[in-house]
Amino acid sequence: MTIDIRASLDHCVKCTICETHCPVSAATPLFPGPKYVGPQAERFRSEEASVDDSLDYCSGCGICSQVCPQGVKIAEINSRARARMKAQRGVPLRDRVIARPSVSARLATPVAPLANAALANPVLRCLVEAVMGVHRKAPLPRFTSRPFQTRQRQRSAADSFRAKSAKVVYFHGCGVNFFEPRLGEMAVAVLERNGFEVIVPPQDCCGLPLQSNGLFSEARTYVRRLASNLAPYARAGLPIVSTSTSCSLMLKREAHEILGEDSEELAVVSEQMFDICELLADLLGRGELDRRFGEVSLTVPYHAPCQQRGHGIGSPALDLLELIPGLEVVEQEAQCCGIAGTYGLKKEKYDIAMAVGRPLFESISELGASIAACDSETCRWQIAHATGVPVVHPIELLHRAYVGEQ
């Protein structure tokens, strides 16, 4: 059953709050704003009708839906309309390639040093831009030679911090598995420190990049396969935690609302899906969090990514980080870094993405901090690319405090 998000457009009162908050329309005249391409244009669309090209400049950040006082599903309406447009006009090869990160990563992992060297070569990057349309300066992560799944299988039971009293399932996503395996190791260590036995089942991409590029049918295939893998644990009542705010939001809400997936397996997984900071903040609220933190003497700008705000859970990372002695966290007011998953990688959208994120980049640079924090992997890569400041997941700061690293 497809969710009738289109019906929500009748609640639009044209207050233009979504226009005011849209970071993309403020950065480029190519995007006339979420109200125009969303509720306003949707009234004139049909399943067969073509749509305005400007629709494709929506980044899908979701801010419009978050701020709408009438509850209009603006970003979701735009996403479905873009999928219809892509179905009519075709999807470029570039979009089909970058929308499958786990496929390209599996091909690159055996030759990771060579692949990383190639992606760092300016000449080859210019060639990739000319042939594929991926901007030569776009922030691309480095492949690892040892994916997180491999490391976890090789890990011995003696590596655990202490005996476990509860179980939790770790949904690590493509980012951790192929690009940031050390983050996965730290997440497992922090969860174990707090009494959890961490289960890491086989898993693949959540399908979000495919959905964002209008490839709904392919995205549904990934979602169904992943939900099938995770459902047995969810039915057993085990919480499923993720260090990726976008991937967890995909399983928690977006696959249902945008793709129209309503399987029992996805429903039960959705109910058990938690952001890792959300889970730890819940432990804090119950007085069960291990608060034996060592001092971490740093000033850290923190950016809550768009997808994290889409969870509607507040800012649990801030609640956790304020417990660390010596750590000064400076919450950033800028709304978006601009990358929006694969959006900012594209040749025609790179400059827009950089313009969207400029207020955030300038704020972080002005602080002169040696490190920044953000919950989303693609946002971390974008911020580090634009500022030259290393950006970590909040879990890394908690891990430092637990093990006494400075």
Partner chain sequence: MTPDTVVIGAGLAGLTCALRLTEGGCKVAVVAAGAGSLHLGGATIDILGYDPAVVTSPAAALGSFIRSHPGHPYMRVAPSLWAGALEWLRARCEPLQLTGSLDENLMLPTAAGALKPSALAPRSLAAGDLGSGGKLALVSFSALKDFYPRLAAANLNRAQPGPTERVEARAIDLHGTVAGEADPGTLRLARAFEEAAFRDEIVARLKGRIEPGERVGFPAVLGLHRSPEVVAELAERIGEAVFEIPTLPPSIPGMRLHALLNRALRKAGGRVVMGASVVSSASHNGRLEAVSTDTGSRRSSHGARDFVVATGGVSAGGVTLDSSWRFKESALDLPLAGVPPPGTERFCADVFGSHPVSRVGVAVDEEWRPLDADGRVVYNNVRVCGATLAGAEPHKEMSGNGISLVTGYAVADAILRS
Second form
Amino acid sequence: MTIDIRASLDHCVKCTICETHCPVSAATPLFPGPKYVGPQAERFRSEEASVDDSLDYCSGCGICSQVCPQGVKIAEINSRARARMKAQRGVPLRDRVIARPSVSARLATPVAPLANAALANPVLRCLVEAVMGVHRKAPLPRFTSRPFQTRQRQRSAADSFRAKSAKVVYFHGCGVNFFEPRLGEMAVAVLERNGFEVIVPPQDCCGLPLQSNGLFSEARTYVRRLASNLAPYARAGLPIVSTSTSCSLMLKREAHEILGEDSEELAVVSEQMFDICELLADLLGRGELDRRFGEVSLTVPYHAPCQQRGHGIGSPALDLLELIPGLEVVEQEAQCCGIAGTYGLKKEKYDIAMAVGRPLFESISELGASIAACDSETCRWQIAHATGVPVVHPIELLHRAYVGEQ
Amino acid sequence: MTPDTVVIGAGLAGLTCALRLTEGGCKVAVVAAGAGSLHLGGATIDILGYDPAVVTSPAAALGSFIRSHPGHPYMRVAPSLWAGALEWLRARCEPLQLTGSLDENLMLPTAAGALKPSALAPRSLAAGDLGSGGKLALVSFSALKDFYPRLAAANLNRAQPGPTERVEARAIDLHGTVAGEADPGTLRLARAFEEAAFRDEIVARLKGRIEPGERVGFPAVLGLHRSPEVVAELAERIGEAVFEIPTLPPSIPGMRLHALLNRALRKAGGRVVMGASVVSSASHNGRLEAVSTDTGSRRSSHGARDFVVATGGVSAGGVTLDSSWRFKESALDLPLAGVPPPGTERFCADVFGSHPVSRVGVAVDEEWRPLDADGRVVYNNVRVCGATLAGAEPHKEMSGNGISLVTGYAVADAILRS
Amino acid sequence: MKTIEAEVLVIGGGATGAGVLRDVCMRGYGGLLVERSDLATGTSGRFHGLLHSGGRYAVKDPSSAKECMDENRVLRRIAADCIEDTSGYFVTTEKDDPSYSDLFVDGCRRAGIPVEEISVSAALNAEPRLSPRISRVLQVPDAAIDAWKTVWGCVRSASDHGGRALPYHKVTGILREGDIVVGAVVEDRAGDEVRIRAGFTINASGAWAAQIAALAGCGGFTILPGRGIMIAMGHRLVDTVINRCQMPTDGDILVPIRTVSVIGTTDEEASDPDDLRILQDEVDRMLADGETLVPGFRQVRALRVWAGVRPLFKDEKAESSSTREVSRSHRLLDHHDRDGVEGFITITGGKFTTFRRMAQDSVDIMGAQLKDERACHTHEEALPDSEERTYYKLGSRLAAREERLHDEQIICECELIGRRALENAMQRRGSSDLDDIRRTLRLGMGPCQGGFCIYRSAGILHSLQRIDAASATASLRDFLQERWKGLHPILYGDGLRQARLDDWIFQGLLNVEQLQS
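Given the form predicted on its own, state the structure of the form predicted together with its partner chain.
Every component of the complex follows; first up is the chain already shown.
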């Protein structure tokens, strides 16, 4: 597989379409662009020492691979080259920490109020920036003191929604577990409303932040563990549903294409992996979606995050949201919010990430909406940070519409 | 959402067809491997430039061209559709102010200093028309590696459009970096032109260097999405007409056209799935039921009543040739026409010659449905448009975007009628 | 007619001629080299780029093998900048006779070639694209060598010692005074004749040696041109030279050189050394052979195909019918002994790897004839740019580009050629032929085959104000036509797609077809 990724450089005809879409090279000349660091530079790479530091400015958003009409796995080539460079140069402590959200969250959860206060403290943030290299203004989420897993365990059987015809597994990811447990609860409610019994198996990080920070072997450990947790359900034919488009993409595609993982467990999990909107839109297509929505009188800008587009499933969220009476959804043209997982947290990348997202931020601000929607957690945090507009997962709007109807 | 029509491909043909269908009330999903080829072209709508001598009026030349090119995609276009297709595009791309007509080709200067016949072009390009000759000052930026106006000017001076029309061209070099960059590329330059301070600088540097009556030609970098204002402002401040010449890909005019059509499609309610190559399909009783795209781990099925193949030709990957010399239509494995028999030439020895490979594509009936070698319709509900069609030599005829626009429009028409 | 005087005239600007020029100049003679075309455009510029360890000849031709290994060591010492130390594997594929590998090991040991067996898994780990069906791997000190850099390096070295090379000077006649050769008549690029008077003439014209010798009235031998095709694939499939461990045959080697991998080669007897046809059948065979070494080879982009001719020497009495059976060792013809003609020797045959040795032998013979024996030093002094004795590295251009990322335009994006290097080469070469610049820098030799950089290069060439627009346009069109020769026989897959895009750029966008050259 890793051979296929590299070999895809042959498809590059130098058309430069990737560079015209690259949000990072549009924002900074420091990044020479996806074509340059991707299929072009790759021809000069071997087992020799890595020489092209500029490739580290790639945020890994993956837009280049999506728009390439020739099928070059540009982002994946870059990702692998970046990892090789980092393996040679060493990965800074900062990247090792921010790449392990579940580890820091487990430490912080018991003292969530304290941790949140500390991270909201500008003086401490300056200190964190100086010592760790996490930008003082970077959008860090607030820890919950009651993780989603705890909430689910404490949920009584009576809370569950009537008789279940079908089962689904909910892969909630670290974002829901430690930072946005309410989203998880809403996702479960929406699924149950549509007749699913929702199983929430124990689960840890998928390894995506490690992978995007070039820590491939650590990332493999995480993704293998997760895949083996989820594999029994997948083998039984249960759909695995996710509210995190980036973590689900990791299991669906990136662990295989970037890390070169080709275990049977991962393969079966990735085959059963569904974005929650994709699953619900499929129900809609079959005429099985519960369409009794209450009115939600809002104008909501919707940003399909890069990783969502990487799924190659179109925009199922738009198909669902257009069913809600009163809701006007404005699909955003701007491509990327800039955060790219952990990229925009870094001191040296923060300004670039903010510049990348500027067209999106401006467009959202211009609408004057009270709320925006986006499928990916770190993107929501970034957009909210930059615009001051609260950003929700599309599921939250569906949930609102269901609740409103009841 | 189950769409009424799935359009495969997001180039000019696919977008035209999808947008027109959407406007006609169809639910349309565009499924595309990538962003299409509009970025590669100069956004000119070349209907017919050579037959093989230069064509001055496509309207006058098309009749005999079609008669002498049986199997050409233009053969299937109803005469009533031509003008409609051009007007339709003109209206969709209002900010570009598409200029020209079927009646007379514009003769637009290229970055190498040749003249290129195009029926329709964005106004910023059409303003460089040399059909009646004229005096040109071509401005370049030494930092831009994709435009050499000295060479272009010298070649234009050698290539006179006619016995009486004279071209007098010269180059003006603006030296130095652009916005501090040594190698900015067309895209960054276009973004720079959207900034007032940069325009001020350019106007100041050109002051006193333009002679009265000279049209001022720039590489096509005068703004990305705000180009009409940028061009108008420069013309006003310079005091002479300003025009653009397309450069090497990525073409900024192509990006403008791409953005307009995409936005129009999304606004009209069309859906686009990008990064999705069709890898298989299901059919029943001569009807295509669904196409499947690769989503990484599993296939995603897209069912519809009608399907349109607008995947482009060889250069876009719509038609492929493998190392065992087998041609293949890449989305649905449709039968191909014009395939050079084994042992015969695929190409000729002259690089600019008439290569048999150019004509390979899908043959269609009058309803644009794919035909097999015996002339039988392969799928009743599949239609083919754009460069996937057999029988054309778009580069030599100068007919590429023309075929895409007109056949994309005609296919939508056929679907809406059915 | 213009007349030039030279102590020693060297005919032929391939590796041998350049080596001879350097050798005579280092021995203190005034040397002048003439070449009908550009330097290294005959056989030397048309091979796969292998610096032999000698392994290929270990079984069949032990003396050649030893000679290769000796020269391999010398070139590593004097031409390190031209060499990438790739190492080489001889692999036994499922199609090879397994018993050959033992013979191979014996042959290597006898020829003094360091050979080491490595496990199949270690080889696959190092070269993951290699066929997993190989059963044995033997490692030898093969390497990749850049022919153009080497030849130009020799010429630069020669000019440091007072020598001079004249590309585009075609020999049309040999000057004889009685039984003594006293120089040659050449025709320059403009078609003007130039007379060169020389004290001694060395015919180093390789596959064309018999034609040149005939001009001097010397015969009795023929050069069988053995035509072989090579295909450059779009990127490095392997970083080690891969040889099939079997008797020499078609498609038995894959050489990683610069940014590409070259598969070679076929062997067809040709009647004319200028017959560089590419037959479909040869291409098909080569692709099939590639698949044996690297599964998936047929899906890799083929960049370009070309043919070269081996100069295989045959004295009139030899009877062999197949060219592969003719010895590849070089031949030195002392025409004084053979034909009674003085002041003239011919050196032919041989291999790129042994060019320096061939030069040394030639100049020794010349010294003997002139009764002026001087010692050879070509094995001691490094070529220009190789003084540091560090091997070329694949990543070197990327590293250099990284340094200049923000202060220089990149003109040829595939081969990472910046504007300064391009302008310098144009000035230095003084040529308006973009194909000459190509060989100097690898301009337009990457995946897009000039699609993006050649318009730029023509514009830059024109802006340097040495030529007018008509010549710059002609140079652009000639470049495209010349490239096309090596493209159209291998256009499929990604290469075909690229070619159609390039065609769109030059016809659809620039309309250069309509420009008058």
